[in-house]
Amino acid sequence: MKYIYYPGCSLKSTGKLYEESLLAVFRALNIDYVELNDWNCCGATAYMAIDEDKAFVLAARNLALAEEQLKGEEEVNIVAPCSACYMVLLKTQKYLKENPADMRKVQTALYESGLAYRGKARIRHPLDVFINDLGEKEISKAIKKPLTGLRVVPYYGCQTVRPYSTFEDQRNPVSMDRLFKAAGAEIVDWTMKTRCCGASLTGTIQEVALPLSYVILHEAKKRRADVITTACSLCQFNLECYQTDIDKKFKTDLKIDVLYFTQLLGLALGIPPVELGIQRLFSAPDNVFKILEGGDHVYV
């Protein structure tokens, strides 16, 4: 099976180390994927408070550009890593099968563009593609470096599994925690794997984002968790990049590592944490590695 993999903007920018863990891990588990052509952005959630309409219409090009991209295949797979974007795409394809005026504009602005969107793309997420097409029997025979010891705390955040997700239970998430116990680790089970960590309020309020991401932290250590995985380039950068001012704010010691989960399966695959974009972190992740190679890493 091919898959089309549309990265959508934060992927080739700010969460880069995103991308090429995930390309990395693709590439080591054989993994047939092609990068969407002529990709835009999905319309995020600016676009839609200000033009619902074209909004959609951004939408749907993507997944009008990923049928055409693969006509040929008897499936048209297009995984959206980014839990932004796959939200929206998920959105974009329940609104206009649901409304088919709406459908009728959409599809008029594509026409102009010598595109039509046909309704045939299957959005996944990458955590989809690893349990439910690969599965865990084949990932585990992939894993060169078990993750044994580690005790990990899977953190899926708000968009990635509500409120379209179509492979996940939306209050009790497990497919990364079936993921990382394939590659030996140690799951802590804990209350906080879709509670939101703030989002963008982190830029703007900061007095009501900060406590949001403190509980998910607080919690994490509580559970004695040696290291949170995330799903979502924003969570991750609120969970790592904050915890100074989170620790200042409530005058605790909260450090502890956050991950990409595709950054930490790459480890146990056995793949170099240069191609996983670690060294790329705002901190590194020395508690992480001390605890599966018995030192400090130095970053090749």
The other form holds:
Amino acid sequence: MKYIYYPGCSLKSTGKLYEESLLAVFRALNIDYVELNDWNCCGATAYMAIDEDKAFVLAARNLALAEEQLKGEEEVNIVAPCSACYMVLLKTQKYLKENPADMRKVQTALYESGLAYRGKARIRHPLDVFINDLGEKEISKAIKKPLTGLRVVPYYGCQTVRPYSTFEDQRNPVSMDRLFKAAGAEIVDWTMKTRCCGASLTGTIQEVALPLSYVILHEAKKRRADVITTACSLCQFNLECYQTDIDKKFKTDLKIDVLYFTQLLGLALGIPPVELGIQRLFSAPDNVFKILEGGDHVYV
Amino acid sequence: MDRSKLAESFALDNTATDIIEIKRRIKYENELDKGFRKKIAESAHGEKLYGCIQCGTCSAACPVSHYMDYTPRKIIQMVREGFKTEVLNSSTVWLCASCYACTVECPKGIKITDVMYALKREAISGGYKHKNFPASVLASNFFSQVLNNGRNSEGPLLLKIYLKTNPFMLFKNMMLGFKLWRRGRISMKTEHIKDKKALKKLLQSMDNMKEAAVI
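Since we've got the form predicted on its own here, give me the form predicted together with the partner chain too.
First the chain shown before, then all remaining chains and molecules of the complex.
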């Protein structure tokens, strides 16, 4: 089966390491993918706030493009790793299905620019693909460097699971837990799995956004986590890049590694760190390397 | 801060009438906008809005409700009653980070996040501007960027917002920007799709249809 890969804007800039690691893991696990031709922005949370009809038609254009690209195939699976993209595409599909009048409008507009939208595409999250299409057994077979002893806290964020997710429980998601259990890691259960990280408020109203990220980081620290894994480019950005600001504001010394789940999975699969974009992180994830290389670093 | 200032001035002068603004604290029924709730319910695709039982689950689930001037529960009630200006001028609408916690938890199935989106649209189109909230500026700049290029370029977008709202933030975030740039995670290049013309046409025909529906 071939997957259509829909990167979205942030995986091409601040989330570049997410794209690199995701595609490296896809290759290592023999998942066949192709990037969506001439994709456009999904609209995220901002477009919905200005003009809803246009927000829907923008997202539907991507779905229509995916259907066109895999014309002969029986099933069209579109993988959206960014959680905002994932949610917006799902929301659009669901809304258009429920409102035939708007569906006709969108279809007409798309038809006029040479596209056809049938509502056939299935929208998938990479976690969904790994757990449900591939399965834990396959993954644990492919693990080359087990993460034994590494304390992982899986952080899912809001829009990966809420409100339209097709593969997860909205209050207690478990797919990332299962994934890293298969990779041999020790999973730390916590209550912040789906708590909001502050999203785009970090760029606009920091007084509100920084405490939100702080709560998550503090909780992870309290539970002696070695690494937080995320599935969203905005979550990773907020939790990692603002850590110095948070330390200053709350007089703490957090220093927690925040990795994309694909990066940690890639390391366990034995992919070289450079291919996973580890060098793009603000600080090297020493805790993870310590486990992978066996024991503490001893400086002579 | 205001309160301490107030106390200070009281200590200096017992008859500090000039700082206490005398204002009516209630609104009479004929001053309310009765059509407001219908407008918002239609825009948010939810007649369910009328069925709110005021349990406050949304406010409890909301991670930013303690910064809002009216909590989500209050906003829903105010929309139903028709407090249009208060609702559209409130910080609540712009503090909502769209995390959908309220939507998932609501026992009556009200899509509160969608109501917030409807209020955002209403506030922007009605010209209500909250001067301290760049979130609305972010939304409109993001919109125009995607409208023209089909894609969002984070670097230029942030630069534009900071210049427009708070240049001090630009200075504050310079180090962060530099760190990101060194790691190849941000660029000042404007991203765009290949077929810009088709996208424009697509959005144009969406506009045409809307006009046709109005006529």
